[in-house]
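The chain below stands alone, shown as structure tokens; this is the form predicted on its own.
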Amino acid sequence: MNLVLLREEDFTAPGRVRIQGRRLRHVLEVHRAGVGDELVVGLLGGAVGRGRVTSLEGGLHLDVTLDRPPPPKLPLTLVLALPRPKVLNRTLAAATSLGAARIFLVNAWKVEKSYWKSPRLSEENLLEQRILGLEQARDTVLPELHLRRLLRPFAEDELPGILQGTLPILAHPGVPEPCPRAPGGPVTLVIGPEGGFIPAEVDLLARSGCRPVNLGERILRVETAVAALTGRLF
């Protein structure tokens, strides 16, 4: 946790907060903060600043000053075939920490139906993983997150509008064109499931305006591909 993320309900008075639970445990066990120490803090959806520990009685009490904006989001929309449940948490946290502005989780032929029934798709867990990404990156603004269980209606009806005004990249092994480097401007990046999109899905996404590119000969895990492609594009 590189930033203690605050919520409005943490404030006990203007400029004063009290936190408990996971955040308190982390500050005590990892930061080992005591009275008088300062921590980097930020208000969810708001500014970043410093918090000075004033007491540890009944929780972590801080006097906070929020005086600067969070880091800007990348002009990046991620469209990800829903990963395996145990990979989903890492992928969401990583995409958030990298600064993606919007994330769409979509279906694909190689996405097992059971994935959509996973408790890791609960609203509570999806929020928690994005918050972990914010804390890692010292950010406070959540990326938009949308779930789309049907690929074809999404690709035909919604995706063309999402792609408008962006560089539309579809990462797919085996296609001849390499992924561009730092092209500048907004990007929509589409990444398939482990095993990739099937040919009919690649054709569908290409007809919607996506540009299939490769990242080399190596086949990467989803969370690795997200990081590698984001670093290459931005």
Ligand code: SAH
Given for the second form:
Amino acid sequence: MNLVLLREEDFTAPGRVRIQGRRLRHVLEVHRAGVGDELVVGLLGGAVGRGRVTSLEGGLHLDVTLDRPPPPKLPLTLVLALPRPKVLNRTLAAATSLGAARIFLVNAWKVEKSYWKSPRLSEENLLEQRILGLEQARDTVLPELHLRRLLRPFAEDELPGILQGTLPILAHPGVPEPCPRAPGGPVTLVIGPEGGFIPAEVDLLARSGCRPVNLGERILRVETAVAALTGRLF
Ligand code: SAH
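What about the form predicted in complex with S-adenosyl-L-homocysteine (SAH), after the form predicted on its own?
Starting with the chain above, the whole complex follows.
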């Protein structure tokens, strides 16, 4: 947590907040903050600034000044085949830290049906993982998140619009074209499930306008592929 993310309801008066729970524990145990110390803070969806600890009684009391904009988002839309629940958490937090502006979680043949029933797909967890990613990256603005349980209608009806005005990249090991480096401008990046996309899905996505590219001979885990591809594209 490199930034204490505040919500409107944390404010007890203008410029004053009181925090409890996970954020309080983190500030005490990891930052080991005491009265008088300064922490980087930000308002969810708003500005970034500093908070001075004024008291630790009944929570963490801070006097805050919010005077800077959060870091800009990358012009990146990530289309991710739904990973297995544990990997979903890590990937969502990582994609948020990296600055993806928009994330779609979609179905694929090799996505197990049970993944869609996981409690990790609850609104609450999807929000929490993105918040962890924001706190990591000192950002305050949540990436948009959309769930699409059917790949074909998504690919045929919605994806062409999403791809418009962006470089449409489908990461798929073994295809001849290498992933471009820092092409400039907005990118839509499609990443497959742990078992990869099946050929019919690659065809479907390519018909919708995606360009299948490889990232080298090494097959990477989903969260590693997200980081490596984002680093290469921006
Ligand atoms: N066994 C699968 C690999 C899946 S890895 C297969 O052979 O297709 C999970 C996803 O990460 C892939 O679908 C792809 O989108 C991305 N990925 C991982 N390594 C990659 C590489 N070397 N080149 C392109 N995409 C890669």
